[in-house]
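In the block that follows, a single chain appears as structure tokens, in the form predicted alone.
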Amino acid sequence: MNAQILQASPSALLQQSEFVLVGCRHGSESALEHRQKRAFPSFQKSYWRKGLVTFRIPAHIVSKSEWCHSGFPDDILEQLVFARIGIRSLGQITGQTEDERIAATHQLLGSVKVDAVHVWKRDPRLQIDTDSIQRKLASLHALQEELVTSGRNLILNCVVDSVDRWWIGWHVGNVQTGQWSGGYYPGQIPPHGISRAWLKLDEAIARFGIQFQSGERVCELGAAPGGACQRLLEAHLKVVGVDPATMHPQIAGHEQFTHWKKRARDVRIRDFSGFDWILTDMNIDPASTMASLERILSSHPHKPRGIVATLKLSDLSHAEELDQWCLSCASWGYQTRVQQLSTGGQEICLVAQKKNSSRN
């Protein structure tokens, strides 16, 4: 490997590896590889464990220039969907002990000089010291702390891949989401926080770089207990929760929050009207989902400029109806991304805007 061209241009070493590591959530690989097999068939799997799907890209494809210059395209990695993160592979790492397997990281990298360094495990339930490993990585290449910065960076990715295995790969941070280690949000949930909703909505926000404006007219369709209503109303705007269970004390007695004590299918249509966002995190099937939403939105001239809605996948051969469901999307006259959030669960996330607003 030739340091100094690395330095220069990444390119080069994508041109030595034809090879990229995809991380999930587990149980996700299959449906990763379904979305896979429809978005890029020329794509070869090859190594799959748990977490982490690795694939063998043809060499006339990652020689172009947008392989050459990020590692792992950002657009490439949305329609995977199931993709938490891609990095470009640099190999594998073995030895008896941590000194022993960084050492042979230094002995493969060189005089590589990084802009940081993530290291992150394959398995989160794995119990192994990721900070030790962090720490002795970055003195390599004399960086002070983790990587939180901006712009264009060149990412040395460490996968913890079991007790005495490592994977080494490497991505530019073009984005903010690459510059999340390992593709997990780095948000927590505030010690005030009612439930789960808040965080996954939390990431959503940053995630599709959702722009909520103060006032805004929002409706969340399964509201309860309250997590989701709670971050929307940090953002100072007007919520309307649609659920039969009760909500929480906090969010029940805000002064911006109304309870429509109901079912969604209760709610008459003409009652959906003037809100800028509906949000819907319903724990029934997809298709029921997106049922409810097509009951709202093809009546209505005046269609809301946002939709969040989470998508519960009981089973993971609903994933195969996920074109439709952007087709559906499209044809009420929205532009509709989807990702599997790392907050979440065996689920995925739809934004759909108008399509006559920016993306961001």
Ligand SMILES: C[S@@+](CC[C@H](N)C(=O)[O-])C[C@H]1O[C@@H](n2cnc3c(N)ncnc32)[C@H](O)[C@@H]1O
The other form holds:
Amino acid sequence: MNAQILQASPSALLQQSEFVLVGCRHGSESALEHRQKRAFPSFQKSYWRKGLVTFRIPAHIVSKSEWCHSGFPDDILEQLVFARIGIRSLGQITGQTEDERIAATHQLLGSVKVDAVHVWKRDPRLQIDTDSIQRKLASLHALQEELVTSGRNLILNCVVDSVDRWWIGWHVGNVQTGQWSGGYYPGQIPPHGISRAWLKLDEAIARFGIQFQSGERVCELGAAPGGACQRLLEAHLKVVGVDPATMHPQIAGHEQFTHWKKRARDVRIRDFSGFDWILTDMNIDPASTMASLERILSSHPHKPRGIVATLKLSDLSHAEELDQWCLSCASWGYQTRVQQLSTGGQEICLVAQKKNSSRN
Ligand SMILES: C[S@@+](CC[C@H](N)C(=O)[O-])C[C@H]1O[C@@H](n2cnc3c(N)ncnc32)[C@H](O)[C@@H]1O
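Having seen the form predicted alone, please provide the structure of the form predicted in complex with the named molecule.
Let's see the whole complex now, leading with the same chain.
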């Protein structure tokens, strides 16, 4: 720790660092770096571990107001695609015991007051209990204002890197994803959930603010066994599942569900008309998924108002075509956002919506 930092005022301390910490899925570091080099070539990659990449941001950028007010702007996080969370670093904490590291954190923060404490692991598989760290750090902080404007909270982040090393940082949490500790979706798959796809879709709905409306018609390509269809049926949608595999009986027997037991390419183009949404979750390469969407979307004058596509990255180098996939969606009349979900696997979720789309 450095004496200069300890003497700085709380606000100056928060703004002083030019380093950011970016959390991503274990194994996505190189894909994240590829996005960074493309979109933000002036950022310099620094320290990195599985699930955590550090960048040094040039002073003239990090001093801009959007950085000062947020710690890490949401739009930059989104353009990095593989970034689950971005925070401004305040430094590294080491120490033999947990209490020593708590004391060092306290010393580092000086008189900074925060509204919430998020303790998260750089890799959820690390066998380290974070509950007592959370409790001890939270007890150091009463709710107070510092850099806080209404509806936004200053959040202290403690990133547990290993048994004896933490990273301390901050961000200002927006109303939604910024409140998720470590950027991990806090939702849970319900006991009756049919597959993990239930939770992935639940996260996509929350992360992208997707507004399905009751009674809308949805077609999912790659629907079996039916976790996503289950989530859609719970939202009172009418669902068609396209998949040569067998659906879970609970879904197959639902009165608002129809199974087209075949491959996507064997469905006649005209049968795809009249859907409000197309979802895809086929375990095929992303170029084939995009070709399936193109077959449907380039031939229908009345296009669905939205697409939610899971693109499986069996090889992470496929992600280099991501800009091209977004351009394809734009050519069909859609605005696209893409993000790696915290509940998904080695894949990304592409959500494309027609401009001003709402159900008439
Ligand atoms: C990851 S699983 C889908 C999980 C599902 N969305 C859920 O919610 O439970 C992938 C599915 O894609 C299906 N699939 C693979 N190729 C397909 C194709 N060409 N057309 C339709 N389904 C396909 C497989 O049969 C498999 O059931």
